[in-house]
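First, one chain by itself: the form predicted on its own, in structure tokens.
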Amino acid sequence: MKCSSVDTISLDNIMPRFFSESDVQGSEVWKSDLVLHKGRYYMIEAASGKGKSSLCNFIFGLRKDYSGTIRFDGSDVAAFGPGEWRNLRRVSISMMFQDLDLFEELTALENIRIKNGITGYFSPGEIESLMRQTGILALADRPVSSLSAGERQRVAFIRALAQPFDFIVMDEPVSHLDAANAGIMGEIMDSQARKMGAGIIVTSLGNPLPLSYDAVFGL
């Protein structure tokens, strides 16, 4: 891949290797041919155990235990080396993990700063503004280990935004939030994505991030 900009993500007949053909019957994603476009919003709905987190990790390049092909702008991601993935994850593909992947011993602010220190994307004032908007500014100096699940989700959300991206992958990002807080996150996400012309890929177990989706797929 000659450049790190990503305009399309193609899922060509992919299926987790630990699934059988019967496990993916009725899926609109597994064993299908999908092209996801930059600038469009996609939601992938599924019950537990259908592979939502696996799909996110496949797209983000953290797992390769699937059949089929994932392509970024026509390039097979299986051929990407560590350097290519490192650059892609810095400027083109961001991810908010279902398990959040936060540093428990660090504060909420430190968890955001550790990524922003690499990317230099947000100013200190912008980070403060996002923490205020999401209702966690007063928690900035508290260790993540002392925060509730919903508070931790908001920390992980801001951290995921702390970089440029063509696509952002969000695995059940508001599963622990009420409608009001989920709505705030949806507004922020829409604003940030529109600013970059980015695509959004969200998984949901039934409590989706509120956005105007261009397409919804059942997994």
Given for the second form:
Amino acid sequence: MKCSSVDTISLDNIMPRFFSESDVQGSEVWKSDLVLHKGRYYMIEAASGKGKSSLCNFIFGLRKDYSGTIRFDGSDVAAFGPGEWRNLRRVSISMMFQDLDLFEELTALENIRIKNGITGYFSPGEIESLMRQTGILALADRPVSSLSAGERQRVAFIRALAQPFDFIVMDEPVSHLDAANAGIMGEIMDSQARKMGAGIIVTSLGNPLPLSYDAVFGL
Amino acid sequence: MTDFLSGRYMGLIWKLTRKHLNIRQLVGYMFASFAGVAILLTAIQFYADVSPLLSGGTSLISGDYAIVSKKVNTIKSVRTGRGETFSDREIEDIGNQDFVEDIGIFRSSDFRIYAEIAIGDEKLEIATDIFFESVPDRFVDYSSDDWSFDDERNSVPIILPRNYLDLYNFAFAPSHGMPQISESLARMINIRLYVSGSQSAVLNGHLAGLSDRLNTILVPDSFLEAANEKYGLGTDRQPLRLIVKTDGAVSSGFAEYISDKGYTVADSDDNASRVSVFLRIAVGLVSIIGLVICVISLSILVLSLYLIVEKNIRMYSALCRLGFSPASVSWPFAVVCAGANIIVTAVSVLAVRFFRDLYTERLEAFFMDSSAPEFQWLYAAAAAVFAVSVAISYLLVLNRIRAVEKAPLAR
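Could you please show the structure of the form predicted together with the partner chain, as a counterpart to the form predicted on its own just displayed?
Now the complete complex, all chains and molecules, led by this one.
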């Protein structure tokens, strides 16, 4: 499959293998048939321990310990090879992990540049502008290891945007941010997604990225 | 701000990798590798220097050859006045053996030859009865232009055993108050040959070369064939000796065949070929030792680089999660491997040149008339060792990172 574009993500009856039937009772995601469409905004809400991060890893092809089938436009992702995933992660699906996955050895700006280097998506000016909007421009040359959790979250956020995507998956993206900063991120996210007609999947423990969601699912 | 955003990601990948390089392990590799590569290359250079001295040069006879004759039977030879000759069938049988690549007969002169040389003024004269033998030209490692009857000089080229000159220089000349003759001087001496058989003639001869391996007085085959026709007495011309080119291996088949048939292989001073075999074995052993050290040191390098990948599985997983290909994150390892190995190779080549100076000094006598030193084998071997080392170490690391990409860590 040449995955240049992904229009739908289908979750067909999926459930983590380490969950029992009782763990997924009442879930609107596990053990149900869900189709997520490009261009729409989804929130997946759950208490901790319900498998939010597992779901993100399943969708991003990093874990396969689930039953059921995940399909991109009808193709089972379990069959994708490293090359297809590489291509998908560059141009179709972007991910912002809960633990951010930043390089401690690099500065804030370098963490964004390394992703932008392979995609060539943003111009240097655009990166500068995004860093200014989120209030981290002054931290550009500071090593990531010296930044606060909220500052790191904003670095990871801009990095996740530094590529074309049909879907962006964000695992608790504003858990360490105040409402004002979360609002700014929501605006940026909305404008970037609109530009590409992309779908947004956000997980949340209770303080979601402020967006006008098309659907909210309880996990 | 814009200028430091303009670079591509390669600088950042290098920065990430560089921070995890263990310089001490790298230096350790370079020392170990230097030992191996220097030993290996020295062995190769030594072989390249010494083997021409043993195989070509002084022997004038090419290839692995043996001189086969029949055992001398006293009664028969006294009765017939001739030794045991080879029949055409026997020659054909030897020629048909698997280990025989080529066979030629020794042709003997069928007429009397009286040779006379005059050194300097006419007072120093030596004269003696001699004989000629010849083998087919393809067995003689001598350019064909020089190895034929010289019409212009009206002169026959002759190859003498080296011990003839030694006998003259160290035994005969001092006791007769005559001057010693160097090889180059000997080549300029004109030899008068008084030939008598069915008819008589006076010919000129000159020394074409000295042979360490062939105990006979050798002239060109074409000359001897014609001379036998012209001056020969018409006696039985079946050959007494055969020259046989074998397949080169110390083939047991050959030795068995010879002893089965009751032939003997003349000890035609083939010390050179024995030394050549020993030299090959010795150089082979040293090369293997060098190679083993190279392999061990290479495994140090590979382990050291593996360790970087293993210790930073998270980092490489993160790069794969961002969509980096294994090639795009592993290139710094290629740079490190190439850098370390180019230093090792260069220093090793310098070391070989230094060792070469040491041993050529000790073997100076043998190198006196050798032409300019040849280093093409050394450079070719050095390039091969470099390429193989870099390719193996880089490909192993690339493979490890490919495995990471196949199953990157989850978050």
